[in-house]
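One chain comes next, on its own, written out as structure tokens in the form predicted on its own.
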Amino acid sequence: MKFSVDRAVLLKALAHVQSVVERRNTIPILANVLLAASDAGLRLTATDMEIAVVEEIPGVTVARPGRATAPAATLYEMVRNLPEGAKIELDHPGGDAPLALRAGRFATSLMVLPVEDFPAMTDGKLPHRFTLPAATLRDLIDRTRFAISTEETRYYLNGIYLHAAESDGQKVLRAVATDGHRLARVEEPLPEGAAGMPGVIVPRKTVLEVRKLAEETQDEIEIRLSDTKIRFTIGPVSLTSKLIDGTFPEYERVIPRGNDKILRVGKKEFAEAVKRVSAISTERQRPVKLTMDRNHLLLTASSPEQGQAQEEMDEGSVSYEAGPLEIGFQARYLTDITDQATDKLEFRFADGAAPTIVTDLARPEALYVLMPMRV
């Protein structure tokens, strides 16, 4: 295998594929990227056996077609540190011989591992296919990923549940995440081709990698899936991932229906007030207490070491017509929701101990459920 390629082109592709490679693994070949040069161009593949990322690079000058593997992190760092505009030549004569890299006056060689040892993870049929605008996919991810559980024992909560559903008589594509303390549910009109899709749980690492790739485009993103795998095709890059083999809980049962105490509050003012009062405590799970009366909201937080902080919000930025109510929430949970909101938030309470519904009035397709804390 022998080819030459511009540094910027190779660096961008390596950045995409090497990010899925685990720095520590017990299978040496998984630390490598597979380089395959042909008349069609160059293909780079990396995998951790759960996710595989493939990127096609057309327009590469291929002198001798072939395949080789190379340490992904090392190759990426070498290419990253070459000067801008450099022309890179990679040459592998075959067998156990090292892969030679040359760029201007710089030359090095990298040890390879057998191509035959590189696992194939992209095989298998993916019968369900639909497309989403990149902005829509980014939105679905951004407004749900913060609620993904990090508790490995509840592995079926370690991702976003993506499925077709019905809302107010309309068919929708719904993304749901929950960690047992809060729930995020976002929906978009069901795209053509998604009606028969199975409900699937997309793992957290896959969600984060797809989000990074989706940042670089405004085009449509193709999604193909089966019961066990999902593939996102984003321009020249395709990411194939195994799905979480588990049953997502019946989340609709935890969404309260009868909450009739309604607080409406400006997102910016509320978010800033939460950050100010919660700064009194360094505890990760510090609660913020909301005390409400007619068109008045008092936020308080306390710390055994530092004392208490409070801030009042009243008519002008607060609308509340129900009776007096006190309820507490973890500050970080409130901030995660306000980070996604645009203008005005609506809280629907039942009492100080029951789950609370939060919505963004400007974007009602997103719904959040928060479990209160004792304060």
The other form holds:
Amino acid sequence: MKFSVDRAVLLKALAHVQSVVERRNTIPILANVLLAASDAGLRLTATDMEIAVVEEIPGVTVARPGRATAPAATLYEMVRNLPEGAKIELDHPGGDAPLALRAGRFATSLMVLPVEDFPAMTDGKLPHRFTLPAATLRDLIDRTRFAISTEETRYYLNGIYLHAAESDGQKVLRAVATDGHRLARVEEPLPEGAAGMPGVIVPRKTVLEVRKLAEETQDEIEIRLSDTKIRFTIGPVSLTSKLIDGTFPEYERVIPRGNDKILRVGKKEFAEAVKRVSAISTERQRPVKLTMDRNHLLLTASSPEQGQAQEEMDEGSVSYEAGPLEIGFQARYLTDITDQATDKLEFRFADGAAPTIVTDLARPEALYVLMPMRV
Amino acid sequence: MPALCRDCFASAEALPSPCPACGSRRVLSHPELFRLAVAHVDADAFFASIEKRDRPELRAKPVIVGGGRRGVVAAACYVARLSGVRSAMPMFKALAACPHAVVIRPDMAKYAAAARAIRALMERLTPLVQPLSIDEAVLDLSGTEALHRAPPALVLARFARDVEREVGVTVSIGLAPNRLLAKLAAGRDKPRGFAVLSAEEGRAWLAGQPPAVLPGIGPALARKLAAQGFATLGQIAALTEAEAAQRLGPEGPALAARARGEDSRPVSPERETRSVSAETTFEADLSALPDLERALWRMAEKLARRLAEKRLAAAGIVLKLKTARFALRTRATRLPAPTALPETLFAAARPLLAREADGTAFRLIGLGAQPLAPIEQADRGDLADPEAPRRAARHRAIEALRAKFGEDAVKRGRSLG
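Form predicted on its own done; form predicted in complex with the partner chain now:
Next comes the full complex, this chain leading.
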């Protein structure tokens, strides 16, 4: 294998693929990136056995087709440190011989591992296919990912549950995540081709990688999936991931229906007040207490060591018609929601101990459920 | 003087020895016998006594329980003690002092079972039972006379007999007005003893003793006190509060009070329990994950039951494995929410077990709950598991059936494997 490529092109591709390589792993080949040069161009592959990222790079001058594997992190570091505009030549005579990298006066030879040992993860049929605009996918992820659980016991909560559903007679694609204390549910009109798809749980790491890749594009993103795998194709990059083999809880049952005490509050004022009041305690678990009365909201927080803080909000930014109510939430759960909200939030309470619904009034496609804390 | 016979439980305002009713010489008399209510109970040479119970041929032989990794004496029977063997002595020293001793490796599971049986007998006497260690506890029987229709001294004498009959080991009892004197009394008449110490006797006795006799005065403090000229507890007891503070520092007044035999610590059944656990040693070593999982499930059921008995829940779990070569592996994890349900305990322990099941042969598996939480906080369910309270209720119903109709009345599919 022998080819030459612009530093910028190779660097960008390496950045994409090396990101899935686990820093600490016990299987040496997984630290490597697979380089495959053919007449069509160069293809880079990296995998951690759960996720495989493949990037096609056209515009590569291939002198001699072939394949080799090299340590992803080392290769990335070297390419990153080469001067801008450098032209890089990679040369591998085959077999166990080292991979030579030359750029200007710089030359290195990297140890390779056998190409045959590199695990193939991208095989298998993916019968369901649909596309989403990159912005839509970003939105689905951003408004749910904070609720993904990291708890090991309930591994089936360690991802976003993506499935087709019906909402008020409309067919929708839904993304749901919960850690047991809060639940985020976001929906978009069901894209063509997604109707027959199975419900799948996309693992957290995959979600985060896809989010990074989706940052750079405005194009349509193609999603293909089966019961066990999902593939996102984002421009020249395709990411294939295993799915979490488990059953996502029947979340609809925990979304309360009859909550009738309604608080509407300006997002900006509320978010700022929560941040100010909760600064009293560094302890993450301490609640912010909301005390409501007619068109009046009092936020309070306290810490046994530091003291107490409070802030009042009234008609200017609050509307509340129901009877007096006191309820507490973990501050971070509130700010995770306000960080994604646009203008006005609506809280729907039942009482101080029951799950509460939060929605973004301008974008009702996102719905959050919060468990209160005892205050 | 009030007296009672520790064998036939005859009691009277006066009783000669031997007992006129049964001829026993174990007649206990003391002016305050029927007025004192705080008892310290200590099992005699506990581990060694259990081994002798199970192997009657060892009865007259010196028995040392110990060895294992740390190589020290865990318990020595009274025969071995005659040769100078003491608890915590390095094994080589113990064997030098008593070369014919029979050395037995500790079987903690067996001792724990006996300790639980003794604890259960104690809890019939009073709710105020505070375990201090596996073989020691303090009980407050104040106000139980109407319930038992007998004064504490008599109730305790019967308890000692019940332990001998039902558990097969002997205990020594100290009866006094407070915890400190009860402990001192229990140490005075061992084994199979019953000593009574009133406040006045306690104070008078302590006055003549060196400071090191008082629990809590270790060698370092004893040296310090000796350096200050305190040869007896009487000298410390005589200090006024101000003098004690001045000469002995902030702890001085409390020390002087204890030197007088005063102790205001209540007997608090608030668990000193830091963990609850269940473990089992396999008949044959296991290495396959499905086999280990079946054993884990049984431990989860057992642990759940022990937690329920104590009205506790697990906020975290500890998986314990011992390899065929006796290497101990423990793996712990916090739970997202406290639980007392076997399936939830099992689900949390399962990934820990799966990581260890790498073909290694194991001889023992254990599952512990640590830290603990009150059962009221357990299995309340959350957004991802709204069914938890119903599962908890179902579990309690099954347990109730088992308690009524026996262990096999209801079985889970999983345990039939």
